[in-house]
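One chain comes next, on its own, written out as structure tokens in the form predicted on its own.
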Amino acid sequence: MQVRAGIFDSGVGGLTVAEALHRLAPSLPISYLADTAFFPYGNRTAEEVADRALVLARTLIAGGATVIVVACNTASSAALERLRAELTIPVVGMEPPVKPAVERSRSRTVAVLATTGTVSGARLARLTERHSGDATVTTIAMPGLADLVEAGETASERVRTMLSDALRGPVAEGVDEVALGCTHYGFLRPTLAALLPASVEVLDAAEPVARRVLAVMAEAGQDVPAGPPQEVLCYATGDADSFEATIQRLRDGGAALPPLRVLRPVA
């Protein structure tokens, strides 16, 4: 069986959960579906995303996809149960590390940076009321901070102002862990880093779903070819020379990214 793993997302943020795939099963074939015509999410209905993955995730499995990432938090949120009630294949999604966090958390105090959309949306609401326990958990919506890592910005003034004006609050009240519910905010862990004490850590999700994906990908009998590392196939369905030049001020940022190949835009 020829296995292939399909994540997509609204746009670059999902790269995040392709390197730590890609470092944890080099030779994995791995294709990525950016919807940057579609970005952002967090301004579109449930049904429309929901929608929107169900087209994303046949294009994939039309590309000989043998799992679904959905590396995308808010279209996990809208999509994720619709997604594995239609479609024959396993499929992962994503969701906020909340209960790691708490789990991690000496204060007991925990904040979640979120879109819009994944804030306002049951599953976030669902995985705080099952995991926070004795913990406050606070859950933050940042308006278009995607879309300055969309554009690849991570370490502007206008970034780190946006982080620190939401996280100052937070940290004053005693929080020491802060949970990216949103994969483009991965990217921003070094700025984070910069910007936060010490005694704050920053959890991701990327590397649990990759590795829940290779446990996935397992239990259905879909084995790694041995051999050597793969690049990772690109796709955009907007201008494809606009997501290169994103891709590449990544880089330029110090961005982890897989080796890439960007092909030529799908519909």
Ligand code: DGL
Contents of the next structure:
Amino acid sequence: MQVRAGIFDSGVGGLTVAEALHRLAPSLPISYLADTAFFPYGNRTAEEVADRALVLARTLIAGGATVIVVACNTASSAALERLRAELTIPVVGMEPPVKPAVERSRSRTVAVLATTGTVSGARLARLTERHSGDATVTTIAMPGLADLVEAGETASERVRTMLSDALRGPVAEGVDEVALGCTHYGFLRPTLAALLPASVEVLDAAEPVARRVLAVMAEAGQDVPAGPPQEVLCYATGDADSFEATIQRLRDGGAALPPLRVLRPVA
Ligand code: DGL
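Okay, that was the form predicted on its own. Show me the form predicted together with the named molecule next.
Expanding to the full complex; the earlier chain stays at the top.
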């Protein structure tokens, strides 16, 4: 069986997951679909996002994907149940790493940064209710932040101001774990590390999700083929040139990215 992981997100954010998956299994063929024509998901209704998620997953399956990775918290929140109900191949989604953040917090004070869509969704509410325990978990919507990352900005003045404005209160209240609930924010780790006190840990879910993908593939009998490292094949539903330019800006800014090729066009 020819296996292939099909990963999608609204834009470049899910490349943080693609990078982790490629790092753990370099010979695994990976297709990456960025729904840049519909970016950002964070401001859309759950129904719109779920409709897009289904279109993207079917596109990836038509291109040979044997497992779907929803590398977007907003789309996972809006569409995971529907994708699992309508597709016949395994679907791995993601959620903000609230559970590990609570487990690791010594101050029992945790902040979660996510898009407006994720913060207002029932999935994150359920997650915090289930895992908070005696900790205070504050969820913070960051409208516009993924847009800056999508423009290739990861350390600009605007990004730093947005992050320090959002985190000033939580830091004053003693937060010691910041959970990243949007895959785009993974690219902001160095900026966050520079802004936050050294006692604050930043967690994202890229690597745990990549591990989960490999576990789900193994359970489904999908063996990662032996062989040389593969390039991640990337497609965008919007303009491929500007998608490629964003990737170049991220690379120039020192972002960890897998070896990749941007292909065009997509149906
Ligand atoms: N990367 C997406 C997430 O993880 C959202 C970015 C957007 O608003 O489209 O939530």
